[in-house]
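Listed next as structure tokens is one chain, alone, in the form predicted on its own.
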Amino acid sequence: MKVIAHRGFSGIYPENTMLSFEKAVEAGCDVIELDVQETKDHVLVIIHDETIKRTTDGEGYVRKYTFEELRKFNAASIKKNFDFLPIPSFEEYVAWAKTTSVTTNIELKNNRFYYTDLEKKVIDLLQSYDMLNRVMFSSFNHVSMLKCKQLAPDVPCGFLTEKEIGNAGYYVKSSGLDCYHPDVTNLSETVVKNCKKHGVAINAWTVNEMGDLRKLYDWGISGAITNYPDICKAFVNNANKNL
């Protein structure tokens, strides 16, 4: 089971910052999960919410700011005792990730507002760094994932869901996708078996409780998306030794 660092090492460090990503790698994660949106001047940036209020010292929609304006807000304000950290550009992250061994789960934030051609812009940037073979895509907007699959057929794509989907494996497979990304609290062993039957990988979010971690490991899912990659990695390593 792969350890997927949710917005980096977000349990301790400010989420979706370069510091959080660097610390996730130090903690031994296999994959980094992050969120991509677009600024007013069409720069791809990494931030979860459509507004900056929760995670920075500012407010307003991401898409209403230029990249230069966004960089003035403190993305470390969500946590105490951290110095100023800017909202990173997606290109900054990709250039850094190329120097590491981790892969990346890129969530396209096309939910409340649909960023036109976000899929193509993300794919084009990855291609320019020869990084398309080290990523996967996911989104709650399933149409966006179908578009990604059309543009980059070889890249794994996953449907994110908050509520359980009946016959999830068939739903994902018949859509031409590869992965199912459910909320861990809404995942049952029946769904896991259904996905395995159809050859669909499962990456569950957000796995921060030991009971959930043990359950998912026993079920043999593909990946656990967690805020605490250090704890998750230690558990998986220990469990693998005892096989």
Second form
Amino acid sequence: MKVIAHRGFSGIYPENTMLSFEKAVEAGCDVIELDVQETKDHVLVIIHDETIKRTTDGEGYVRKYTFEELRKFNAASIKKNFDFLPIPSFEEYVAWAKTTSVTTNIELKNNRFYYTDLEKKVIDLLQSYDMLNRVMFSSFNHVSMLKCKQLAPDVPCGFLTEKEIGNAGYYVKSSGLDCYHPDVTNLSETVVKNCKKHGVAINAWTVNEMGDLRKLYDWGISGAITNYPDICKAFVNNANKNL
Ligand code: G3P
Ligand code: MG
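Form predicted together with ligand G3P, following the form predicted on its own:
Shown next: the complete complex, the earlier chain at its head.
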């Protein structure tokens, strides 16, 4: 089971910052999950919410700021005792990720506000760094995932869901996609079996409880998206020894 660091090592470090990504790699994660949106002047940035209020010292919509304006807000303010950290650009992340061995689960945050051609912009940037073969895409916006698959057929794509889909494996496979990304609280063994039957990988979020880790490991799912990649990695290493 792969350890996927949710917004980086967000259990301890400010989410979706370069520090949280660096710490996730140090913790031994296999994959980093992050959220991509777009500024007013069309720069791709890494931030979870559509507004900057929860995670920075500012407020307002991401899409209403230019990149230069956005960079002045402190993305470290979500946690205590960290010095200033800017909202990273997606390009800054990709350039850094290229120097590591980590792969990336890029979540396109376009389910509440649709950023025109976000899919193409993300793919073009990855291509310019020759990094398309080290990523996978996911989104709650399933139409956007179909678009990604069309533009980059070799990149694994997954449907994110908040509510359980009984025949998820069939739904994903018949849509031409590769993965199912459910909320762990809604995942049942029946759905795991359905996905396996259709050759669909499951990456569940957000796995921060030991009981959930054990259950998902025993079910043999593909990846656990966690805020604590250190603990998750230690659990998986230990469980693998006892196989
Ligand atoms: O990609 C897994 C997870 O990040 C989806 O939910 O809201 O944390 O982006 P959210
Ligand atoms: Mg996400």
